[in-house]
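One chain comes next, on its own, written out as structure tokens in the form predicted on its own.
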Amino acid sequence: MPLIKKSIPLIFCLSFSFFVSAQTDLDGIMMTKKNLCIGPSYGHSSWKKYWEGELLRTNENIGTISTSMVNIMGNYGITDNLNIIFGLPWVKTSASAGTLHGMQGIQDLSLLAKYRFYNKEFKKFRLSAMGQVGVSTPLTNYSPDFLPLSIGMHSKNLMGRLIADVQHKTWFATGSFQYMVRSNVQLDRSSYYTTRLYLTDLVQMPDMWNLNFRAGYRKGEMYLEAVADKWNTVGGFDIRRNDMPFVSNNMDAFRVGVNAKIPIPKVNGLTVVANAMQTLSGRNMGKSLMYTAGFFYILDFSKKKA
């Protein structure tokens, strides 16, 4: 049987959206004016089963594919209603069987502006709405043409998201929708084949959208939440039977998980965060289990006492 390689590139499309952190582009929380929340996190994802099109299968030639990521993320409050968020991950991949060597290196820088345009208290609940725009771009010349061991897709991305958040006492629910426009990707070869032959080194990448819903307990700096997450490409094609994956494949995934953020007693501004996410269904994706842990500290740059 020919060597089959299967990717998990959705994890890298917007790296810090998939890895737990303090105030992110996915939640309904805003950072206070002149406060910076910053810190590192470590994430690990692995899979042995994967979907080749809609067929769930394994491949003993590559065994288990593992991906590790160290991510530095920050969120600064320009105002109470306008935040700037950035993320910079370092990624390493490996295969437990076969002769393929993994890759490692700095991946893509992400930069987002998050704006809360509606925030109103009612008798029994608070309702807020936010919008955001952002970009991500590769910082190194890594190759996207070595899936599943590439560390990313090497496309430049333009993203927009709408978020709605409702909180009743200490219980909350947050829903969001994101659309991502991806640039062409350049390969280190002069031709390639998808559903037909292309005599060029440029690949047109399909756009993507994301639906995210989370609900749980939130009080002060602490929250515990359950998450459901759906990613879907707008176009693309399936991996052919026993063939290699390609950067412009149709890559879909539905995932569920849990997130937690817990303040450290007697250390004002320091929190520990953790999450776990399981892929339940997909298309041209690995059936991955991912977990992440990290810590974040809030620096107060205002004149008032922290």
Given for the second form:
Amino acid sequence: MPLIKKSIPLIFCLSFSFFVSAQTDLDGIMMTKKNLCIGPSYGHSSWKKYWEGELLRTNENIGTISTSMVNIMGNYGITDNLNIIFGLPWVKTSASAGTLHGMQGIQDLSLLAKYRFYNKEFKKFRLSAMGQVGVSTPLTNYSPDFLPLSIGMHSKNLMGRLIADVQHKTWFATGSFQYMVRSNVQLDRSSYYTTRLYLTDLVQMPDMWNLNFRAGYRKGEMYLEAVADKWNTVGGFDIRRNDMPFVSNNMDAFRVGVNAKIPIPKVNGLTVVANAMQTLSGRNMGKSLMYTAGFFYILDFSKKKA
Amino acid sequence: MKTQTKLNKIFLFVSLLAIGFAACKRDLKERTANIEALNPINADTNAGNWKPILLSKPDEFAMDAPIAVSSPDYKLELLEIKSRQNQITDAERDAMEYWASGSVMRWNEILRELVAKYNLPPYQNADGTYPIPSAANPFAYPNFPFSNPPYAARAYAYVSAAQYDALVAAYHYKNVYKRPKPAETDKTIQELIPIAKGYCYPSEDAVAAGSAAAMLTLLFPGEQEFIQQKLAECKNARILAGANSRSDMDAGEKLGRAVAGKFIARARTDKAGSAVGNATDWAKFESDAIAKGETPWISQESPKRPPMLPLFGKVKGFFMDSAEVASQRPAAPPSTNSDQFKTETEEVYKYSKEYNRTNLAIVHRWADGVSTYTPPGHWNAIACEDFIGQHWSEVRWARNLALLNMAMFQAAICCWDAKFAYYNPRPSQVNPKIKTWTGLPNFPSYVSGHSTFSGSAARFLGHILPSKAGDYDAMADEASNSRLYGAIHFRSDIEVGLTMGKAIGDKAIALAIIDGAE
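Same protein, different state: after the form predicted on its own, show the form predicted together with the partner chain.
Let us now look at the entire complex, which starts with that chain.
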């Protein structure tokens, strides 16, 4: 019978515009050795207003852009201090107005290694710190050159994150900082204009960073938290007046939201998760409301086979 | 403890991988960056005898004789070259190498960049109407111009044709004044780049630059500062390279501007300025189509945008007058009530429904929509990249681009004439289930602009580079099909457009055969 041990697994995806990442890459908790937490989630985000540069506007020729996502996530404890996290999303987009065709398909596989290098109980609280590195890579040949309807950016990404977590009784706070290096992206066309004309099909992608803060109540298998989140693109350019978005735009967003995790009574190892995030301010991004829901199951491989 | 060490090693390894990934900085190699310097096999020193386009004769514009190479003032010019060569900076060397690839090609790229920059449809007014860019105030929103495909086709034609005529005049005067190159007068001057055979007054680079700068200032009046900066860079590069002295460059710029003046006067009266039309014109297209019992084109934009340059079919081209354009208009498309129209609509719906990554790549390769240099610009890019290996003189470069671009300008006129004579709806208008794989252009469907442009360009380029004729035809077919795959055009639009374009390409070939360059 699968067992939940002292660390609390919690996985669900969140989408940031076109980015999909695992909750567990943001939180301050670890999966126990030889335990696998795995499950599907469904996410939906939509926006009617978007920032063209810094100007918030609507566009009657696209109406509301909706993105649906099904994500298979997993987190495996190699040891109590080293976890491997993966995510594999399928994404579908559509526009409520205009003639542009929506797109769908398998997006980017992400693979992360998370390592807890510090974990200490003090008199009144416990403090832990984690480092994480990971990569994501597109699994299909989808086109990133059809924004805002492309299902992703099609860059290979390399991510590094530092996480600090403090817990006092049932109250906790987690802060993390991530830096993401993005590879060039290849377009189907042989030239493009950003702030000048480029005679190549390759686009240099600006790097990104993310600052994430979350705090709330954590007891046993239950979890309730508030989140504030800032994504920033290091460089990139603004969408010009009435232009279309482009892969190497300067995409920024500040978002707030809530996460909840509820254990299913009488089914050991099964949890339901739900999440909502609202973008409050941004740049070259949709002002989106996103929600996700999913369930996860823990498999314990640590027991010796009979 | 042992496990801990092992884990630390793994973590260190992954971290090193990360640093390695970040360190391999993702540089871009642009196709025409760091290309070889222009070094013509044949300098075409007789090009002063080639037939110009607008000039009545090569010396229609008088040109002053240069100061003697023995004069003190000329010696000062040579001193300027030497002293600047002695203190050349890295930035100057980069600019010199950039311009050494050829003034005509680089100005073509600059024009393409401006077209891409200005190829943005204006945002609507609060009352749902649309503002029209004004040449009188290019800095106010919406910036002038909106360099959409017809505007761009005309711009490429005028810039290339003005450069060609100015270069014919320049090559004429080279042989009149016979000024030797700086290094021939002063052996201590280094030639830092390959320099074409023939005389150096006026500088062909400066002539191409002066004529282009004058035309670009008319076409992109908000970019004067940028244009002046490029002009100064081009002139400096030649002096620094030891290819020309200052008076070669100044005289060249002056001649280029003078010849461009003739093209500017023509452009001001070619009816492009009134191609936007007015509300009465727009309503009449619709009522005429209804009177014929056809479904008229309706803008699919929201709010409804007036069609793009509906009177562009009346613009004066270089190959055909308005009466000839109207007389050679293709036959009407299948009636919107006909079975064939239904069949063709079904075919478009099939391409809309079925996602096909190969077709999508074709659609996007040729989309050339908003914020791009448009289909004529795409064909200029194809042409220039193939011309690089030909080692032509500047004047031959200009001549081939002029004929190519006059053909595509004529293609734009003939295509727009047909579009507004028939005012045919787009597939997604008659079947709203049709969703498109690229942006839907805001003008009638029949005939396809991409197909007409591509047919004319491919046919002419096949004449210039016969060994690539098959490739160009295949590209034109692909460009044409891309509009059907993208679900924005019917089969009739693309097939008739391609045929019409090829006939226009033949007109350019007919001129090429008799202009003295072949």
